[in-house]
Each structure stands twice: as structure tokens, then as C-alpha cells.
Amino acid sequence: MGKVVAGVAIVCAAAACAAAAVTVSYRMRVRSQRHHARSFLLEFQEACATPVARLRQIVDAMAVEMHAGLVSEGGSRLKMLPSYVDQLPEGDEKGLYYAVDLGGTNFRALRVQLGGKESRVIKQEYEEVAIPPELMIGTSEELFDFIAKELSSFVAREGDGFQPSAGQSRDIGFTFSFPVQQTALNSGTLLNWTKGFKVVDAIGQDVVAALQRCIQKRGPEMRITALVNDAVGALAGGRYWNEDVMIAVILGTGTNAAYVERAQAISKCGSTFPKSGEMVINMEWGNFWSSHLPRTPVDETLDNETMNPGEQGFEKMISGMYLGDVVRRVLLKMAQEAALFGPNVPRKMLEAFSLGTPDISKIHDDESSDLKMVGNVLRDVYGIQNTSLAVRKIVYEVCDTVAERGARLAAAGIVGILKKIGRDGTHSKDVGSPVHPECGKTVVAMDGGLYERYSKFRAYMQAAAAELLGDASKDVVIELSKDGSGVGAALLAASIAKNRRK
């Protein structure tokens, strides 16, 4: 009997040792995988680093590219397109005006009743409509007829409080947030699509004429009097409320910037200058590129798999459309090479753009000790259950790295514009010129959901701008101009009508 008991004890001990060995082996494997994941994270963070010295190089590169783009067509990756807007709203405009805003997967129809200096915006309404995915890759006629149909429906519901002035037509400001070569204030040829659109037969065509034809076919008596980019619209919207606004930046699904330039600096426009002595420039800064930008192999892979490889490099590093997918690609590499989420890679993680920037904003806003929200997002988006705190910390740090890089690069872009117009504090202002009045304050109007709703991104950007500007930051204000791009187009239509009546 004793021998049996001893045998059982030996067997049990052996089993216990084997189980312990398996447990130790598993823990060592997990620890090794986690070490591999963290090593990859550190390598990625180093590649994304944006020290001040590097940011200053990007500031200088932006200013140089801006100058080159103003001198000649094709002289820069920045298109630096003259907008033909030489007079911005002043706040005394009156009447009823409309705007159509096409800048992404949705478009907006908007109307605004203006009451002049004292009343300003009396009333406004807008309607947002999703663009059917098939129209984003269909024909020009299909896309613009859909917009005209929805606009006609919106106009038909014009209610109390909206009334044109006596003898006033219903003028439209058309915000078209894609690269356009403007030939007049209300005429422009589409250069290329971005943000997932690929309506091939529209390229090279006048987008104002295309939409105007469809509006006339649908019936409402309206005319498009201004074609503006979203950034130009945001600049107009910002200036309506604050005369110190000189720059507007869009940070949303896509990104762009516009600013007020001295007309004499726009060499490619020849020697004919507007009476105001200035003109708004649509930079199309999403296509900015410099060897100083901290590009990683992850960015290169993303770029190669987009519909426009080699283009919009700056946009792919700082805009809302791409930030989430950069994070996804980093997490996927960790899942594949370091089993970060277990032995199996979540199938949905293989899908491009399955992780959106709103998701990484939620992760980044998680300040709880157990990072519960990080776990919730991983579960809801990818079905990953019961993640450890160590894994959640790695995911959080990936989001932080990508957002911080994007925000600091955006700040460098803004300071580059300030440098170009002499308002970054590095040299004296050209006092007395239209662009550099004696007032030392410069306001940058920001628009777009990324800047508005991603609080950590916004904080990183503000901090980097202050770091780059130093003492000059006291004279620069970066502030939200909510929905400036949409309202701005209507305000420009109002400004044009006012000047036409003079």
C-alpha cells in the first residue's frame, strides 16, 4: 500500500512539475512576445520623432516650397493656387445666401440670413447628405445631378426667417474641397480627386459649369457666384468675425490651408494686380513633401496601397482619414510578428481603414488606471477579448505616437506659413503692406472634426506651435472657427453681391 501511495505521489509531483514547466514556458513566451512588441514600438517611436530641430527644418521647407509655388506652375509640390478672392467679408453684408459644401463623403447644403454689422448672422440652416459610394467613382453627371437634386429639395423647404433682399437673386457659394485650377472667381477646372473620389470624366472639366447645368435642369433659379476651397471658405468665415484672421487650416478627413498673400508676390499671375493689393492663396498643402518629414516603413506601405501613391504625402501623415489606419497597420504588424493579441490575428484587423481616427481618439482620451476604454475599443472593433493591461498600454502608446507626430507636423506647417508672411517673429514685419498691417496680432482659423473633436491632437499641435514660435507666440492665436468653410462660401457670395452693387 505504501508503495502505491508513493507511486501516486511521484506521478502527481511529475504532473505538477510538467504543468509548472508549461506555465513557465507560456509565461516566458508571452514575455518574449511582449518584449518583441515593445521593441517594435520603441523603433516606431524613434522613426516618428519630431524634435524641435527637425520641425524647424520642416518650417523652412514649407516656406521655401510656398515661394517656389508662387513663382511658377509646377515649381513646387504645393500647387499654391490663386483663388481670385481679393476681398474678404467685412461683416456688413445683408440678405439671404446659400452654400453647397462638397469636401468628403458627405456634402452640405446651407442657407444663411445676414443682417449687417449689428445683426450679423440672423439665422442659418443646413442639411447634410451622404454621397452614395457608387457616385464617388461614377460619372460627373451622376454626381452633380445628385447634389443639384438634394439642393433643390433643400431650397423648396425655405421657411420663415429666410427672405432675399429686394431684387436679390439666390446666390450660391460653392465650396469644392479638391484641387482646382481657378480661372475666375466662379470658374475652375478640376485637377485631380482626393479623399476616395475617382470620378474620372470630371477631371479637366469646369466644376462650376457642371453643377450649374444640373441646377438649371432641376429648376431653382440660383447662380453660383463663388467657387472656393474649404480652406478659402474657412478663411472667409473666420475673417467675417475677426479682422485679424490671416490663415485658415482644415484638419478633418482631409487637410488644407489658405492664407492672404501680397498680390505682388504671386509672380505666376503676371503683372495684373487686384485693387486690394492682396489675394487669398489655396495652398493644397496636403501634397507638401520634404525629406525632413519622419516617414516610416508603415507610412510607405500605406501610401503604396492608396489610390494616389506618391501624392498627398503630408495629408497621409496628419489628416483624420489616415491616422487611424497608420495605427491599425502598426498593431497588425505587432499581432503578426509578436502575437500581441494572442496566437491568432484578428481577421478584421487585416481590413484597411477598419480602425478610424474617432476610435484612436477614444483610446487616447482614456485616462483610467486600467485603460478600460482601450479594451472596449479593441473588443468592439476587432472582437479582441480580455486584453491585459500591458497590451492596452502598448495600444495606447501607438495611438499617442501617431497623433503626436501628426499634430506637431501640422503645427510646423502653420509656422511655415507664418514665416512666409513675416509673422513668425524671426524678422521684422513689412509694416504698411496689406498683408502685414501695423496690428501685430495674427489669428489662424481652424476648421475640421479632427482639430475640433480630438482634444489630445489639438493640445499637441498648440504646444508645438508655441514651442516653435517662442516669444512670438503671444501675437499668434490659433482658434476654432467651427463650420467656417461652409458658412464662409455663403459669406463670400454675400461679399461679391455687395461689391457688385457698389
Ligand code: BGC
The other form holds:
Amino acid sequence: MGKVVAGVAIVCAAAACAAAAVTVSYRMRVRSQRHHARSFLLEFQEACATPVARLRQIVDAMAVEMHAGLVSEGGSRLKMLPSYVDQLPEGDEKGLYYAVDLGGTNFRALRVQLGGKESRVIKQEYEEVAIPPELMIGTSEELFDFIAKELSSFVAREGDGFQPSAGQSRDIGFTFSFPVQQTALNSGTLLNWTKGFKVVDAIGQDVVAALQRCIQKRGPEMRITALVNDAVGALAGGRYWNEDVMIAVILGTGTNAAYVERAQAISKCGSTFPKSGEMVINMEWGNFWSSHLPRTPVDETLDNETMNPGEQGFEKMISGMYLGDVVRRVLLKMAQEAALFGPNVPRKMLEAFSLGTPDISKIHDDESSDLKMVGNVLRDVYGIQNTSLAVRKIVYEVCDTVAERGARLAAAGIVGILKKIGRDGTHSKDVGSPVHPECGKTVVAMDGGLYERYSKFRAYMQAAAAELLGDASKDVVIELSKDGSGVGAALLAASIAKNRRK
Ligand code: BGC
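Just the form predicted alone so far, so send over the form predicted together with the named molecule.
Entire complex below, previous chain first.
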């Protein structure tokens, strides 16, 4: 009997030892995997670093590329497209104007009743619909007919408080947020698509003529008087309220900037200067490139797998369409190489764009001590249950790294433009150009969901701009001009109509 008891005790002890050994080895494995994930994170953080010295190189490169893009067609990756907008709205525009806005995930139709200097915007209404994904890669006829159809039904619901001018067709400003070579204010050919659109037969077409044809078929009496990039629209919208607005930046699905340039500086346009001596330039800065940009192997694979590899390098490090996917790719590597989320890689994590920028903004906003929201996002998006605090911290830091890099690069871009127009504080006050006579305040109008809704991104961007500008930052205001781009196109249509009547 005694022997049996002793035998059982020995077996139990052995089992306990084995269990303890398994636990220890499991813990060691987890610890070593976490260690692996951490060292991967450190490596990634180093590759993404944007110390101020590097940002200054990017500021300089931006200013240099701007010059090059203005001198000759194809002189730079920055297209620096003349917008043919040589006069921005002044506030005295009156009447009913429409705008249609195509450029991201949603299409918008908008109307605005303007009452002149005193009453400004009397009434405004808009409608937004998601663009069916198949139209983003379909035919030009289908895409423009969809816009015309939505616009027609919106016009049909024009109610009280909107008064069209008697006997006149309604004017539309067409915000088309892709690179377009304009030939006049109301015409221009599409150069290439960005942001996941690929309607191949539209490339090289006059987008105004294409939309106008579809509108005519659908019936409403309307004419497109202005073709406007969203960055140009945001500049017009910003200027309507504040005459110090000189630059507009879009940080949304895509990214871009527009600014007021001296007509004489646009040498590629020859010597035909607009009367005002100024011209708004659509920079198409999403395609900016410089060897100083902190590009990592993760960015390279992302780029290779997009619809436009080799294009929009700056945009792919900055804008809302891509930030979430950069984070996803880093997490995926950590899941595959360091089993960050357990022995299995979450299947959905293999899907491109499965983590959106709104998700990383939620993660980034989590200030709780146990990072509960980080855990919730991982559970809701990828079905990962019960993450440890250590894992959540790693995920949080990946988001922080990607967003901080994007925000600081955007700030460097803005300071690059300020440098080009002599407003970064490194020039003497009396630059003496017709555009910048006495250099008072310079306002940068910001538009786009990324800037509007991602508070940590916004804060990083503002801080980096202040760091780069030093003392000059007191003369530069970077402010949100919500929805400026849509209304801006209507305002430009109004300002053209006003000048037509003069
Ligand atoms: C387009 C620009 C646009 C920007 C923001 C970019 O992808 O090329 O034309 O202004 O997105 O919408």
C-alpha cells in the first residue's frame, strides 16, 4: 500500500514538474516573441524617424521641386498644375450656385445661396452618397452618368430659400480631385487616377465635356463653369472668409496642396500672364519625392501592391487612405515573424486595407491605463481576443509611429511652400513681389477628414510646423476650413459669373 502511495506521489510530482516546465517554456517563448516584436518595432521606429534636421532637408527639397515644376512640364515629380484661377472669391458674390465633388470615397452635390458682402452664405445644402466601388474601376460613361443622375435628383429637390437667376442656367463648380491638366477654367484633361480609382478610358479625356454631356442627357439646365481641384477649392473657400489665406492643404483620403503664385514665376506658361498677376497652382504634392523621405521596406511593399506603383509616394506616407494599411502591414509582420497575436496569424490581417485610418485614430486616442480601446479595436476588426497589455502597447506604438511620421512630413511640406513664397521667416519682410507685398499673417486653410478627425495627427503636425518655423510661426496660422473644397468650387463658379457680368 505504502509503495502505491509513494508511486502516485512520484507520478504527481513528475506531472507537476512537467506542467511547470511547459508553463516556463511557454512564458519564455512568449517573452522571446515579444522581444522579437519589440526589436522589430524599434527598427521600424528608427527607419521612420523625422528629426528636425531631416525635416529641414525635406522643406528645402519641396521648395526646390516647386521651382523645377514651374519651370518646365515634367521638370519635377511635382506637377505644379496651373489652375487658371487668377481671382479668388472676394465675398461680394451673389446668387444660387451648385457644386459637385468627386474625389474620395463619397460623391457630394451641394447648393449655396450667396447674399454678397453683408449676408455671405444665406443658405447651403448638400447630399452625399458613397461611390459604388465598381464605378471606381468601370467606364467613364458609367462614372459621369452616376454623377449626373445624383445631381439631377438633387436639383429636382431644390426648395425654398434658393433663388436661381431668371433666365439663366444654373452654374456648377466641378470639384474633381485628381491630377488634371487644365486648358481653361472650365476644361481640362485627366492625367492619371489616384486613390484607388482606375477608370482607364477617362485618362486623356476632357472631364468637363464628359460630365456636361451626361448632365445634358439627364435633363437639368446646368453648365459647368469651373473645374476645380479640391485643394484649389479649399483655397477659394478659405479666402472667401479670410483674405490672408494663401495656401490650402487637403489631408483626407488623398493629400494635396494649392497656393497663390506670382504668374511670372510660372515660366512654363510662357508670357501670357493673367491680369491679376497671380495664379493658383495645384501642386499635386501627393507625388512629391525626395531621397530624404524616411521610406521603409513596409512602404515599398505597400507601394508595389497599389494600383499606381511608383506614383504618389508622399501621399502613401501621409494620407488617410494609406496610414491604416501601413500599420496593418507592420502588425502583420509582427504576427508572422514574432507571433504577436498568438500562434495563428489573424486571417483578416492578410487583407489589404482591412485596418482603416479611423481605426488607428481610435487606438491612438486611447489614454486609459489598460489600453482598453486598443484591445477593442483588435477584437472588432481582427477577432483577436484577450490581448495582453504588453501587446496593446506595441500596437499603440506602431500607430503612433506611423501617424507621427505622416504628420511631420505634412508639416515639412507646408513649410516648404511657405519657404517658396517667402513666408517662412527666412526672408526679409519686404519680399516686394506683387503677391506678397507686406507679408502680414499667412493663413493655411486645412481641409479633409484626416486633419479634421484625427486629433493626434493634427497635434503632431501643428507641433512640427511650429518647430520648423521657430519665431516665424507667430505669423503663420494653420486652421481648419471645414468643407472649404466643396463650397469653394461653388464660390469660384459664382466669382466667374460675377466677372462675366462686369
Ligand atoms: C489627388 C489630388 C487631390 C488629393 C486630395 C490626390 O490623390 O491626386 O488631385 O487633390 O488626392 O483629394
